[in-house]
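Read the single chain below, which is given as structure tokens and is the form predicted on its own.
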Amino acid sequence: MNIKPDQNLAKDTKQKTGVSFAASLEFRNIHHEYNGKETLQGINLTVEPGEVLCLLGPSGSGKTTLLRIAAGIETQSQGSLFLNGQEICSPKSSLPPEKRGIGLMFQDFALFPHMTLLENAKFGLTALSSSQAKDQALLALKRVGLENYADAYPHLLSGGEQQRAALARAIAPRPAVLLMDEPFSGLDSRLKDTIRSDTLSILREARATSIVVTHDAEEAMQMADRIALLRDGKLVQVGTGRELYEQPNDLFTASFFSDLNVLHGRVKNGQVETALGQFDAKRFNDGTKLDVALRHSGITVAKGQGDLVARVVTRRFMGRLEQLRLAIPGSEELISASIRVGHLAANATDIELKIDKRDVFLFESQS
């Protein structure tokens, strides 16, 4: 009973998926602890309403703790928690998750498996009369292209179509907010950008505030309006796609949009030198210890007008890229670099190279 990978959900339909009534969410000082360990730091953050914000960060980042305060399934320490700006949830009191008006999609979908697709879109309708609820449950199936299914029971599904029935589910009783939590993690790559794609439409149509969970950056830049990074339970950055990645507030904000090679230096009458060239960095006092850091794809080849000259140690094929480990004078360490296939004659050993300083950052040393 699949329905076939290249199945477009965002298709025109007669019916549209009822609209929500997007709501402002709050996280305000948000502290949390597990076992005597501070696992939220403070957290302060506003998304707005119909806003598609990205929660970003590596694992154990505070991510998913902070989406499940949020639900109501995990409590803080400190710090409230406000919808259109009325307090749900303290540490002294708390609304119950079933009203809050927010929906929360789990990682592996937590379908019933004793329950048809149209059971379980029907499963959090209970304010409705049973044909309502049937209705609005058959009208979200029918939104992610499983209304052909309502009878079907999930273990017959695929992935990708449990997927689709999980935020039929999570849509169904038109939350004001949405989270999601890594919703496309268990997908297979073929079917990954599809998948995000026409659920990212859904979101838009429904109107509904949505915060995703990811530790995927490109996937954080596809689909959200803002990213807020977190790092160690401290929100490091929050910022559009492009502002973190154009302006990253830090070492770590930067690697984990791109990949980089970093060098270390000391300012000297404004500037910093470094194997890979000299910077401008008037904005740091001289003497301070800076890491340098270059983008891959900051790094070309250059004929005759390079900025530095490199030998090749080792490429390799990467389809329309090629990644190469290059030595360049006046350091112990491989620099490496991203070019286009067909830029690179097959046996080059000495090269130039031209850097992007626009791929540059300079960021004072913490170590």
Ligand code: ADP
Contents of the next structure:
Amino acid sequence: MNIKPDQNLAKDTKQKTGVSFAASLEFRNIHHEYNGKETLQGINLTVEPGEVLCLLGPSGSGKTTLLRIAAGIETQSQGSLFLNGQEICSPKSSLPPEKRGIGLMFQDFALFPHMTLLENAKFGLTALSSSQAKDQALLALKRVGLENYADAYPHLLSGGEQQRAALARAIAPRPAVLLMDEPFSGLDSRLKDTIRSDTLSILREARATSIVVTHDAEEAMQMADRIALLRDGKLVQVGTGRELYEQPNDLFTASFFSDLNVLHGRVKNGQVETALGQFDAKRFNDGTKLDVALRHSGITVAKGQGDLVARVVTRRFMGRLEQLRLAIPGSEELISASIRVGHLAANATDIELKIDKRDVFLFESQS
Ligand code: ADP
Ligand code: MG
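Can you swap the form predicted on its own for the form predicted together with adenosine-5'-diphosphate (ADP)?
What follows is the whole complex; the chain from before opens it.
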């Protein structure tokens, strides 16, 4: 199974690595329904050439449906799709999937088990002569570091290698846009970090515009140039990971990016008062009911001059961090804190806490 890297391939590579030129992909007012239930409700989103965009959202929010529409294997009920400004699909007419230059990598990245990696990678290259297809497939395998496994069958590979082989198959036709549906979901959690960053380098090198679907906010932050957060078939916020983490538009976005304590209060004289303390609320009208959200990680143990007193109810060692459940005066519900191990004495009961204002968010209550 040890195929020697082909010396001629390297030369060829120089001429062929131009790959496809990255394209922009625009979703314009995309609606979709299953049996009368709206699964997508007016999606407007442009993915820029060469950009890696993560489509993030809980299960059932419509991520897969949006990818399937982009790939051309599902049809929207309203709205259009534009590739480099050209309309490729409307409810009336649609460019067939194989003509779009859009590649799709499925959730379980199913490689064909009875085919070698080379055959798998050649699979989508039907437009080329057999020898051209072989060269291009080998090139793709080389990109993912599997050129020596060209003749191997998928079951001989580790999970991470299979993932890379599936990636090779997806990039072999040099798609202008590459769509990946939860590409890391089947992998061991300790493998994921490395495989994600390897995948990202490969996507950058291939210069394909990419949409990566995930339900994991950390994964999205690690990979994305921008994140589009989807909820119940609607985009709730689009921006860099930092923007969504630091300036969430609503409680849903905030809670997607970190664990929160949520308390409630009403604005009075430009302030809101809760058991966690008083916070500036001038941007809301007096009398407005607010959700006051505080990240678990926004609480630290104070060395004197705390913002708050608390009693430790439970604590759980998690390695680098310790999870505390705390009783605080004025709140019937316990609050949660995630603190660095070593910051709290083993026998601590009554403690003082500090709250980082950057980890507090105020939103108008929806209930
Ligand atoms: P996600 O990928 O974000 O988990 P999906 O796009 O798969 O979400 O699904 C969006 C919604 O559409 C869900 O409510 C789901 O139950 C529904 N749905 C998905 N596929 C079908 C189908 N083939 N028939 C009917 N409803 C479906
Ligand atoms: Mg899905």
